[in-house]
Every structure is written in structure tokens, then in C-alpha cells.
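In the block that follows, a single chain appears as C-alpha cells, in the form predicted alone.
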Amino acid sequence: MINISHTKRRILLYSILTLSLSLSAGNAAAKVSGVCGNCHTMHNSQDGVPALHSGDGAGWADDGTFNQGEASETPASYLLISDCVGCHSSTSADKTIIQLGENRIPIVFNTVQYPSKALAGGNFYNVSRGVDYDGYGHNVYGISEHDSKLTTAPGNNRCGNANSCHNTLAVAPSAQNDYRGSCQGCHYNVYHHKDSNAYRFLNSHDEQFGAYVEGVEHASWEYPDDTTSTEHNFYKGVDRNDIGQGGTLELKQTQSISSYCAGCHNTFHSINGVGIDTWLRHPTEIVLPETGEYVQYNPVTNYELQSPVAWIDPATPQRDEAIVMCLSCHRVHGSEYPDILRWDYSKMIANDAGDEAGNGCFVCHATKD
């Protein structure tokens, strides 16, 4: 085996991964740059140590340096020194980007506290709390347990199979997941060597086919500082009131945020379910009216980071193509409220307020509050 030398064997170890952004008018781009033992090591090993380090503990520090978490002797798949969760973790409590260089890694798990900023996704720190805490997060395997309540993904009648990705992300990677699971269970390909038309590797097994999402990414992944009415990520959304009754949600047609999560949530999406007409569940899909109580929120001049909309052609936003979607009520990855919520919900109450007039659901329902 080559000798590393100690020096360079830190280098290797503290330097995980490192991405390089370049935007376009469409998706972002995402590709690895630097030496490749900064993210793979050929036999997980250096003088008799392994080198590749998960789990607990595993995270950037506020010095930029890899903390190692905990050594492991089984290899990773594509010779990995850490697996995404590892990556994409600090143990900092409010570091959410770590930049090495020109190159820039979203944090997702802050390990030690919900961050006073979170990226756009929000932040997985609540939910690896345990079960009282289930309801603040995605369950994802290496971060959390399965969800103590829930045997499925709400909203879920699609998938037989206990494992599939459809059903949990808390499982391991396996046969029944395609060996995926965890983050890859949502982040189905990843292209970390090419770049790729899927905002944020949002893909699925039926990729080749179109099932994947469209989206602008923003420089600092919608960090609440770098972020102005212009300047944030852009999501795809579709009116289903152009799609008609007989017409579908499905990713592979739409590739819009909301059918993604239709992927695990479907029978909150349907188009031909109960309570279009009657509203039995909150909408999504439809375009932000422009009239009524709705008339003050113009995200196009005064976009809100607490309830953001997609757009039908992301690229080139108009008023008039702003789409109510999942994601503005809730956040991806975890949030600090219950429900994944992006806002307390016991505070919002009608014709009373106080503090919260004109936030959460007030800034869609402006008269409301």
C-alpha cells in the first residue's frame, strides 16, 4: 500500500467532500473538484486504520475540519471515507455552509442544536431528538429511527413493499430499496462527476423518462442572508386547473416540486381524488390567486422565505404562474415546528393574531389575520 504520510492522511480525512457550483439560467450543476482521496480512499485503510468515518459524531467542525465520527471496517460503496449523512452534517450549531475554497457544502444535520438559520430545506436536528420528536422531520436512516406512529408515509397507498423508498426513508439500503434508502431514497442519482438536469439529484428510477425535477438553485442554497425578493431558489409548479380532470400530476409529466412529493404522499395530490372541489385538503397545484385576500402577496416583487410559491417556468417568474406547493407550508428536510410546518400553527389564529399577523399562513390569507 502507498504510505500517506500523517499530514496528508489528515488532509484525506478532514477534507471529505467539495463541491463546485456553476448556475445557469436552468438547474444548478453540481461537480466534484479537487484530489479524489479527498472523498475516496482505494482500501479503507491508512497504516492499519480505517479510513472511512460515519455515524455519531461524523460532521464538520467550525474550523473546517472533518470530525470523524466514529471508524468503521466495512468499506462504502464507491469507496467512500463518509456516506451522505456524514457529508452533510457539522457539529457546529449554526455553521450551514462549509466552504473550502470555492467549493461549498450544505449542511443539513447540525448535530448539536436547530440552527438560527437553516438552509431551505430546514434542518434534520429536531427529529434525531427521538420520538417525541418525530413529527418535526423526514425519518432518515442514519439520522433518526422509524417514526413511532406511522407505519407508512402519510398520505400513501402506492407501494406494497414495507422498504421501499416510497413507503420509509428510516431503512437501511437493501433490494427492497434499490439500494438506496436514507438520503438517496429522495436524492435517487447523484451526480457528483457530471452535471445533471435534476435540482438538487430531486430523480427517481424513472429518471430517463422525465421523472426528475426542475428548478433554479440558488448561490448559497436559499441561505436567509444571501436571499432577496430576486435572489432564492426557484421552484417548478403546474396548474392541475390547465391539466383538467382526466389529465395527471405524475413527475415524469409535471416535474414540478409537488408531484415529487406525491412520489411517498400521493393521495394528498391526486387530481381525480375527493375534495378538489370542497377543499378537504389544502390545495397545491393551482396558481396563487391574485384577487381577494390573496391580492397583497406578490412574490414576484416581495417573495417571502416563510411561504414561498413555484412557478410554472421557473426561469422567468410572473405573478400570474406563482404555484401554491408543498413546500410553502412545509419544509424537506425537518424544521423546529410540528408537521415539518415552516411556522408555529397554533399561533395562527384567525382575527387575532397579535405577533403573527402577516406571517405564516397570513401572508397568502392577508385578511385573515
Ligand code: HEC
The other form holds:
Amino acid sequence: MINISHTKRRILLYSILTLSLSLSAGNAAAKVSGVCGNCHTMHNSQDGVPALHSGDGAGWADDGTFNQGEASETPASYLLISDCVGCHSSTSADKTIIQLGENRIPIVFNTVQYPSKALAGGNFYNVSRGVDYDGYGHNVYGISEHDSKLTTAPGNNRCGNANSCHNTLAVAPSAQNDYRGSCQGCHYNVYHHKDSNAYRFLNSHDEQFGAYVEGVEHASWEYPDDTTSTEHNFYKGVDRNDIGQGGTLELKQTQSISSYCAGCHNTFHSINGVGIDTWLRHPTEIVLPETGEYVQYNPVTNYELQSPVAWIDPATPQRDEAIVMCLSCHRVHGSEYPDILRWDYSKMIANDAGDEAGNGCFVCHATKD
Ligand code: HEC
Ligand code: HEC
Ligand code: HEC
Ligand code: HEC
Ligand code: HEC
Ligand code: HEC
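Could you switch over to the form predicted in complex with heme C, since the one displayed so far is the form predicted alone?
Full assembly next; the chain just shown is listed first.
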């Protein structure tokens, strides 16, 4: 039996009562509960031995105990028993939700294998395996070295500073990266004790000016046993043709998930492309057409977790407001495939009698198989 927080129970009740998708955009219920000592240590000492652990080997075991990794004298923020990577890791092969008291901890890094039940963002396991797997995930500090091929985020035209989060997430937090980097290069401000507006704590140093993502969060982070075609995350997107050539796709204005990726991959998402029909990059922030080969994919009734879409209003998904986004093809943390894709690109073969019909690119491009 899965334990849910009061907030989530209230939301569950509310959604049952209204018999609708009542989780309005921005209703991000991530509040933790329970005994402080589960997560905090007041003096970094328990029975005389250090209580703060991080680094190689730190993470939750199958039975819910914390495998200690290395004792650490470097403070984790807020007197926590471990850092972001440690508390969101599991040393078990397959557990991606760990029960801790009243909380369920979503696991993003299984240290021994790629789990069969990875959560929505995927899993960092592959990118932890060394240079041959650099392309399988975001290289973040505490999990892997800097990518051996990519000296900056591809498409980044923002920040000159070589250590900035826009260039690398794989260096230690320092003045060069606002003391962020690693997980907090992306989850810039975290709110474990509040219900924040930001979808999954996705925000930036301009959060106060509106730079955060909107969306509707699936309560179990798309844990495979808990999803049907109607129960999943709902991401925010925009229609670039509504915004127009003079407008902007900056996160502060759109709150869209693709604008968020563009925080570091800006040129992959530029506004150029409104009113033209020759694309330099695969389109994003456009409505999925309802004609031609796209007619067979109706994500309102038949949402595909393997090639999802965003919505102009994530709380009231409409077929004519389904938006192609970065996560239509990519996961974010890491995946089982190069380029952090959701499926194996080498298996997408045009006009082929193989078994990939309806998969990957063919979810949308149905007639190319
Ligand atoms: C001591 C354990 C612990 C530490 C350390 C920790 N977290 Fe969490 N985190 C949790 C728990 C528990 C939840 C689940 C809360 C809930 O019920 O939604 C969570 C949830 C999250 C979520 C998902 C929020 C959502 O909307 O579902 C993100 C993102 C996250 N943490 C990022 C971080 C980052 C970044 C750090 C480092 C600054 C961090 N966490 C440190 C325990 C921890
Ligand atoms: C399930 C894990 C968990 C439990 C239980 C927990 N905390 Fe936290 N707490 C965190 C995490 C993770 C942070 C990291 C920063 C953030 O998200 O605000 C945090 C941050 C804080 C902060 C600093 C940020 C803020 O919001 O003010 C304080 C103070 C705090 N906790 C106090 C407590 C107290 C007191 C208790 C017990 C009544 C408690 N916590 C129980 C995980 C937990
Ligand atoms: C805070 C900065 C930042 C954000 C935000 C960000 N990325 Fe990245 N991304 C990077 C950096 C740095 C690299 C190059 C190093 C690496 O591979 O981790 C990268 C690399 C990649 C790669 C290539 C991986 C490889 O090694 O070949 C993909 C694909 C990618 N990002 C997709 C995304 C998507 C999709 C989003 C939004 C959900 C996103 N990124 C958001 C910084 C970012
Ligand atoms: C490149 C940006 C980026 C980095 C780096 C990153 N995250 Fe995330 N994270 C995201 C995005 C985007 C989502 C939402 C995924 C979705 O809903 O499809 C997410 C979701 C999550 C969740 C919810 C579970 C899930 O899979 O949806 C947790 C927990 C989390 N992140 C923790 C972490 C921790 C811990 C780290 C560092 C080890 C980290 N993240 C590094 C962008 C990032
Ligand atoms: C239609 C599917 C699709 C969409 C949508 C998509 N990508 Fe990609 N992306 C790919 C594929 C496939 C690759 C592998 C190489 C190639 O063919 O370009 C890739 C490669 C990348 C790379 C690695 C480039 C390199 O130099 O190694 C990054 C970074 C990236 N994508 C980011 C993004 C961002 C950011 C968005 C949203 C603005 C996005 N992608 C939208 C399919 C997609
Ligand atoms: C979520 C749906 C979706 C997925 C998944 C998707 N596409 Fe697309 N793709 C589109 C849409 C929508 C268009 C633009 C249709 C239009 O307006 O003519 C497009 C256009 C294209 C174009 C033509 C661009 C142009 O200039 O007209 C190519 C080539 C393409 N996609 C290749 C791919 C490949 C390869 C993959 C898999 C890596 C892929 N797409 C995955 C929705 C998708």
C-alpha cells in the first residue's frame, strides 16, 4: 500500500469529487512529511560517528536503509543526511520509488543497472558508466565526469563563463555557477517543504520574474505500474505561430518545458521559424497537425508515453492544442539510448517491414514506416 502525503490525499479526493482532471497547472504538491531525523542531522553525528554521507555508493538499499557511501565533512545544504544525488539514488537494481516514513522518494539514479521502471525523467545509470556512455544522459557532478565530446551545451549561446551551468553541469558548485551545477543547475530552487508553482522544481535564477515551468504532475512520476493513457504528466507548451516573429519564446513568458531546455540549448528553440516552412531544426512549439499522417495520433484519447506532447493548457488538454516539445523525443536525466532519446534512433528505418510500426518517430510520422 502506497502512502501519500496529506496534500496529495486532499488532491486525490478533490479530483475524485470533481470527476475531472482537477489538478490545475501549478498545483505542484511536493511537500515532504515525517520525522526530521529521517532527512536531517543536527550535528553530523549519530552515536559518535558522522551521519552525513554522499559520494560513491551512497543511496537507498532495497530494504529502505541508507547505504552510506563515504562519510563526508563537506556540508550538504540544510543539514541534510546526504546531498541531492545521494538521497535520490538507490543501490538496488530496480526500485525507483523508495518508501521513507510517510514519504516516497523518487529515484533518478540506480547505481547498479538501468531500472526496468525508470521514472519520467529516465535514469542516470548509463551516464555513470564512463566515456562510452557520455551521450546517454546529462553529465552531472557526483555521477559522471564532464562529457568527453561536448565542451558546452549544444545550442547554448548564453553565458561566456566556462564553468557556468549553461556550459557544464559536471563541475563542483562554486562562485562560477552560482553555487549550483549538478542537479541544481536545472532544479535551481528546491522547495521540499512547500507546494511550489514550479513543475518538478524546474526554475532558474529568474524564477521571481516568472522563469519556471508549468505542468500537471503525475503523483508517481509516471511509475510504469501506475500509468494509463490518461494518467501521466501534462507539460506546458506554446504555439509559436500565436507568438509571432516579433515575440519571444523565453521561459519567463511561456513557462513551457521546451523554453526551459532552451535555457541552455537556446538556438535549438529559436523563434525563427514562424510563418516559414523550411526548418533548420526539428520543429518544437508547433501544434501537432490533425491532418495527413498525424491524423492517427490523438494524444487526448491515446497518449503515447514514448512520444509525448505538451499542451497549451496542461489542465485542459485539447486535441488542437497538442504541442511538439523537446521531451517528445528526449528524456532528460538519462536513457537507454544515445542522445538521451526515448527510443533507439538506429531502429527508425523508413519504408521497412520491421516491427517498429507505431514506435518512436512513427508515433507521429505514421506513413514513413
Ligand atoms: C534527504 C532526502 C532528500 C534530499 C537530500 C533531497 N531530496 Fe529531493 N525529494 C525528497 C523526497 C522525499 C521527495 C518527494 C516529495 C514528494 O512527496 O513529492 C523529493 C522530491 C524531489 C523532486 C520532485 C518534486 C516533485 O514535484 O515531485 C525533485 C525535482 C527533487 N526532489 C530534487 C532535489 C534536489 C535538486 C535536491 C538537492 C538540493 C534534493 N532533491 C535533495 C528527498 C530528498
Ligand atoms: C523526507 C525528508 C525530510 C524530512 C522528513 C524533513 N525535511 Fe527539512 N528539508 C528536506 C530537504 C530535502 C530540504 C532541502 C531544501 C528545500 O527543499 O527546502 C529541507 C530543508 C529544510 C529547511 C531549510 C529550508 C526551509 O524550507 O526553511 C529547514 C529549516 C528544514 N528542512 C527543517 C525541517 C524540520 C524541522 C523537519 C521536521 C519537523 C524536517 N525539516 C523534516 C527534507 C526533509
Ligand atoms: C542548465 C543547463 C541545461 C538545461 C536546462 C538542459 N540541458 Fe541539455 N545539456 C546541458 C549540457 C551542459 C550538455 C552537454 C554535456 C552533457 O552531455 O551533459 C547537455 C547535453 C544535452 C544533450 C546531448 C547529450 C549527449 O551527451 O549527447 C541532450 C539530448 C540534451 N542536453 C537535451 C536536453 C533537454 C531535452 C532539456 C530540457 C528537458 C535540456 N537538455 C536541458 C545543459 C542543459
Ligand atoms: C538537464 C536538467 C536536469 C538535471 C541536470 C536534473 N534534472 Fe531532475 N528533472 C528535470 C526535468 C525536466 C524533470 C521532469 C521530467 C518529466 O516530467 O518528464 C525532472 C524530474 C526530476 C524528478 C522527478 C522524477 C521524474 O523522473 O520525473 C526528480 C526527483 C529529479 N528530477 C531529481 C533530480 C536530481 C536528484 C538530479 C541530480 C542527480 C537531477 N534531477 C538533475 C531536469 C533535470
Ligand atoms: C523529433 C524528435 C526530436 C525533438 C522534438 C528534439 N530532438 Fe534533440 N535530438 C533528436 C535526435 C534524433 C538527435 C540525434 C542527432 C540528430 O539527428 O540530430 C538529437 C540530438 C540532440 C542534442 C545533441 C546534439 C549534439 O550535438 O550532440 C541536443 C542537445 C538536443 N537534441 C536537444 C534538444 C532540445 C533542446 C530540443 C527542444 C528544443 C530537442 N532536442 C528536440 C531528436 C529530437
Ligand atoms: C510528437 C510528434 C513528432 C515526433 C515524435 C516526431 N516528429 Fe517529426 N514532425 C512533427 C511535426 C508536427 C512536424 C511538422 C509538420 C508540418 O507542419 O508540416 C514534423 C516535421 C518533421 C520533418 C520535416 C521538417 C520540415 O522542414 O518540414 C522531418 C524530417 C521530421 N519531422 C523527422 C522526424 C524524425 C526523424 C523523428 C524521430 C527522431 C520525428 N520527426 C519525430 C512531429 C513529430
